[in-house]
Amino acid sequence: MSDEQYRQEIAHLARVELHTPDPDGTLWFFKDLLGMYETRREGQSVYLRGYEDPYQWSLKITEGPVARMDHAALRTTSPEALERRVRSLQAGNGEGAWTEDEYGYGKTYDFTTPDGHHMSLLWEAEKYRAPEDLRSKILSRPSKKPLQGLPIKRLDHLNLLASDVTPMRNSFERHLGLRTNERVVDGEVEAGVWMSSSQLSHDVAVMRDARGARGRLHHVAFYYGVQQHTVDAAEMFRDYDITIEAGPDRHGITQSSFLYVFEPGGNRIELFGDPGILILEPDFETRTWTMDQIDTGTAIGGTNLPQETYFTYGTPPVPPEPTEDGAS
């Protein structure tokens, strides 16, 4: 079979591990404000899931000296798809290793992106089975909607920062079979790409790191499914002193409603109000935005994404560039 016949072999983003220097604050944010269920504790880590996440956990919070992403894992569409994608990564001289040490997941291939992010591919995942008191009457819902905070439904997508976007795009297209749905170019340079292997607008995005750093996280996004919930969440965050970076508004790129905040540990979190555009066409053509269109691309409603953070801040944080007089 041709490579094209094997392209859609990534099902979705299955899990993300975040490190935080403020584990109590970070857990309060995700459990009390965003209504995630705790499913396990082990050492310095706590495992969480949204009420529509299908597996034992989608978010692992680990205490660490700085805010950062430890790793993110994509689930393939079959065991055979996993093997094919691993062979492609290995043929591209990518370093990797098989592991099987994460609660609720089986055989996993760990690899490093061209920019240094730690990623994984897996197929084996233990489905969440709710205890009787959490069992939902809605049969397609793994657990009841929590009665605390403004509960998110599930993990949605990942946005990575990279010193150079194009090698990341090339690698994800070639080895993971992702499709680039939209991109931003600054002259001849790719400033951002939004990629998926499903009908979603993106499972993974990559944006140019304005600091020139490697392997950083821009944000992890969680899905509400209702735009009004981002407005309600903004009110909740104001009352509970969570820093709102931007929104609520709607992106032109992906057409999704958004709200960006910083959890107490310092990682940027996006609350995704709706799915945005769904890619139903099998021959969908990549949309290319230019910098003179960036205001509409970033926010249709006129929100100004703050230059001092949105295009420069990522985790782990890096020091500010010194000015000409030597000050920071």
Given for the second form:
Number of protein chains: 4
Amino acid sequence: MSDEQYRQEIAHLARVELHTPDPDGTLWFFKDLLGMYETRREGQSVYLRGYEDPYQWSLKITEGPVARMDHAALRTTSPEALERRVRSLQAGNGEGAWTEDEYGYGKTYDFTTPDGHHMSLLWEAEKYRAPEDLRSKILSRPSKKPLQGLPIKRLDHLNLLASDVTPMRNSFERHLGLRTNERVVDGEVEAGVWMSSSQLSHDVAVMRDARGARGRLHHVAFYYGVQQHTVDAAEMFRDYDITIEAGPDRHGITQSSFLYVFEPGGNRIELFGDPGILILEPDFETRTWTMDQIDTGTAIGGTNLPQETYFTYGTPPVPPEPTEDGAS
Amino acid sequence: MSDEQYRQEIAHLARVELHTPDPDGTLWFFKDLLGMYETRREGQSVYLRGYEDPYQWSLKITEGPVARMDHAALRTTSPEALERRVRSLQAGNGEGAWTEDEYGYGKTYDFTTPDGHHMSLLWEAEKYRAPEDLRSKILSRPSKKPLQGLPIKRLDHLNLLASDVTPMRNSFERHLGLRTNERVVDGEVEAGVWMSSSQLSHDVAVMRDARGARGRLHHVAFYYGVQQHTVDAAEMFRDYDITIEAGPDRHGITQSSFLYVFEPGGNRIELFGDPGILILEPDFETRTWTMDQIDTGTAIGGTNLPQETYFTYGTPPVPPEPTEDGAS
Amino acid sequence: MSDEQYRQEIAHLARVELHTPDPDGTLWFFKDLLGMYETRREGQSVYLRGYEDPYQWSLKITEGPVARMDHAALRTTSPEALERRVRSLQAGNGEGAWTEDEYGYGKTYDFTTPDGHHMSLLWEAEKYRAPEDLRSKILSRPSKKPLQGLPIKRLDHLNLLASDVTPMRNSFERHLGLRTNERVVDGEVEAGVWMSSSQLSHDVAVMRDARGARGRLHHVAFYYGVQQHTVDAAEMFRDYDITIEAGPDRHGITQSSFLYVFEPGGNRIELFGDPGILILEPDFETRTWTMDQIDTGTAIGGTNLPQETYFTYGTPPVPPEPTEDGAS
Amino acid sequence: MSDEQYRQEIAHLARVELHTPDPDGTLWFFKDLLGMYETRREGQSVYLRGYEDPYQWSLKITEGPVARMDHAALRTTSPEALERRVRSLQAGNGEGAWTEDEYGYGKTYDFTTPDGHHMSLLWEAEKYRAPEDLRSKILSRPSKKPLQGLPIKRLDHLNLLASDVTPMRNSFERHLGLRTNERVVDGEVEAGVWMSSSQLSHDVAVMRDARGARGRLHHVAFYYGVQQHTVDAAEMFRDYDITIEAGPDRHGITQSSFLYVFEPGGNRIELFGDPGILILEPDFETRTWTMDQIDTGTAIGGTNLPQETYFTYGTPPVPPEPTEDGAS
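Same protein, different state: after the form predicted on its own, show the form predicted in complex with a further copy of the same chain.
Full assembly next; the chain just shown is listed first.
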């Protein structure tokens, strides 16, 4: 293993854009329930940030005919890291282009994953500077925790569905320099991978799409930092008619505390309590879960992730097959 | 409504005796995992108490051929209350007898519920006095929190299965003076009742036995007082091979935080986090849940109580019907 | 000990009226930060309730020249209990009068404590009925948890300062039938008592006024039910410029989790996390703390309650003595 | 800013050796109360690890005449990073030597900080492999959480006292490549710095020694990952006669939850709840606290860090100056 392999090139997930057929419902969810600040409104899009998100926005909500992820952007650890990653992507597959058209961010390299997701890499990000009345006394906090709903701190990670997990893992390892912290194998087939290059348990996860579709989103996760807040959030969602899919509980994979719900537009959102395992060892060995261990892997407590949605529903939804029950 | 109806006659659940076919496993569960103190050992029985249980014991474990509850005893709020309750029971049904043969307790009135459970009423209870080295600096705490496992504080409540809930509720209301705080109705049929005369959400609950059996135990609950400890307990149970049935989550009924497991002998045990609603209004009106509200009633979070066990399994187990799956 | 002594006659603290010289600040504190609902506005007064308070209001904020408690009212467990308690008060001291002029409550007996506090007893209280949009799916919850600030559930208890604690205790024991659960003695002098007749650790506490003043308020406490929420509240108070006096920590006395702050008008308010010890034994023996045990009594964690405020400041404030430092 | 400046060269704090004049007391503290596993005993030393520490040991307890830190070792992110860091240290100051004599670790570079602390850098670390009965079902967990006391997960960070903070910061920035995330300035003087190169808020902190001594330890911190466990720990320490200095509360600096105690040998130990801020931005700008902001910096809740110990006591203790009160 060479020195380069230990180098952290991807800092974190900087922003995600979601499409929603119900923009009013989706904005009510993120602003009124999850306490995100609106920082800009332009055309069919609204830009939002959690009170600890460092940049101008971490979530862009755009009206569209169908719930789906438009794109997600990872920030590199330096301008040179961006150049290295783009060169690797270009060497690996031809698709990709530089753009520079998003509010609050500079030049950005857009590319397509082997399964067809739109992703981006960028270095240039404008730091958010709070106006006087939103400034927090806690100096590492870019803005005050608002008094609205149960405010999430920040965007945390991305979980993608893929028709084939292995090419995704290979591409993210090779071109982005991500480390595979944990994986699930079902016989010979990779059923899921959890990847990061930071100390987080994952910045990006990829799970097998049981519907066989390509390029779909499983969920976007937002960070509370406190497990109790996922319990509080479940109570809020219950009383304000947001469908809870599963949780609060704790995954064995990543040891993180989770709560899954569907925002009114139909995208699955995870509320993430404490971060679970922090990967401090630079030579952390990939943990591989087999199907006989999967009960502990999916939940340490009593949760059974619902087969009819958790492993089949993603956005954009795909038409159900004739004989199938379930949400999609 | 008369003055007498507001009188609290039953103080709390003082003790439970469980039978187990696996006494070593059951004692390991209660002592090593749940940190209960052993206070006596006699014949086939071991007497245990949590570190905040006020008397000599709250749980007696007795070896026996089948997992079941031998009896449970409620303590009255005064000697006179005991007399009043016994007179009422005697007026209501002939079965019952005074005994005085349990370590740490005085004269006790044993009776049988309409569904056949063995229960007792008593006033005389010997207070536990800790030896010097077990004395806590926290004066309301009868003994130090031990350093073993994840210690429960004390016995909390009892949940009984009954072939017919309504006669149980009638008897407990009339003869014990319990208040029905919440109930579930399935059309015309009472499916469950949660009763207390204290500020607790329930000292005794009764749920319909889906197997139609008589006199069974659903679960005995022990109190942590802190929701996080049910999360910690789930992790402990997972890694020490105790089957988790459901939770941690929070019931809508009673608002209490729950975790259900099976002790190695087969009895279902609930770990109870924070107490949920405390009933401060003396004229609290019974809340009635209908089946269209039952999702929130059973869990505020995403838990689906497992049909194949939660509503059918009790102790003693009954033989499964030919076409049925499930634990019993 | 007679049967009567075990009878619970006082159900709970139903309402408190506070005066404030800064009504806008005080209302911002209770409504915007603590998420209380406003249920009425009349003259110089605003009526508020927490989302689990059972009646029309639990807190009345009235503009006045100086921060102080106007009165506090306890609800009895039955109409007959009210009659018995009033007869006892009348036999004990001549002052007192029936009134019937408060919104949402019926006839009320007003009396004066031996130290001069205005208190009331009542039975008739109008239950709050939420309009459709504020109704909770959790049936024991009288209204939805609001999305504003960090909402408290309900009023919890009252802590009074007294120039002499013992006559207060004697009066509350004799005339109200309260049980003294815990007390602090400083040599021969009672320095504090914590009293209830319910399972709560205290509905009313009385502490010695180090300034020797009569009839002052130490604090009014509001209930979260979850210890984490006192941590969340401390962070909110810090960033929104509310002075934190002490906490979050846990008292040894009552085992309850506390956070003390001053509302903008100057009254001390306690945010109460989990309830601490629940007194299930009807014959609970009073725990007496001596001054050598007081460190554990005041805080289980590292908090030192600040001498210059906690033991001397109350409302109404009294002029400082010439040589003294401190908040008053 | 060059590419190299974003490179993470120091992975984490791998191990600490403490000296204690009371080895029985110190081992009881770490094993019985904090649930650390003993992995080796040799001469006057015992080697311990928390259940999530990845290597053979993270804490070595050695009998000695006075409480102090013998040394602390940081692990680099790669073998090449070790070489680069050693070359930089050697270029910067002449002292330092390669050794290879510690159980479970390979060749190690020992050096002395500008203030005289003994520190080490290493890459080679033997991973801990649990025997069958200690293996956890949670695959990222190197061993089962034990059933003893309130087990910490792992070693977290180091806080050093220094007679002069600035040379320490300069040396750690220049030679170890650490990033200064937060600092406190008292006029022109640096009073404290919190440094890491990972996403943790700090691996090493340095605070001004108010006694002016050189090369002392302020504290070693161990990680729970859950804020509630610091509350649980405070209760345990209180009842088992461990002196609590301050907390549980949350620092504004780093946003981390803290509890400070003194182990029986006299070294200050921090129990660390949730990790506080995770530094995801690679270009995180150092936050500088001035003395007028220090109240929020030291604690978000009501804690006043005790002047007479927190800012003056360190190990080894130094003789008190004639006019001074306090612990040392």
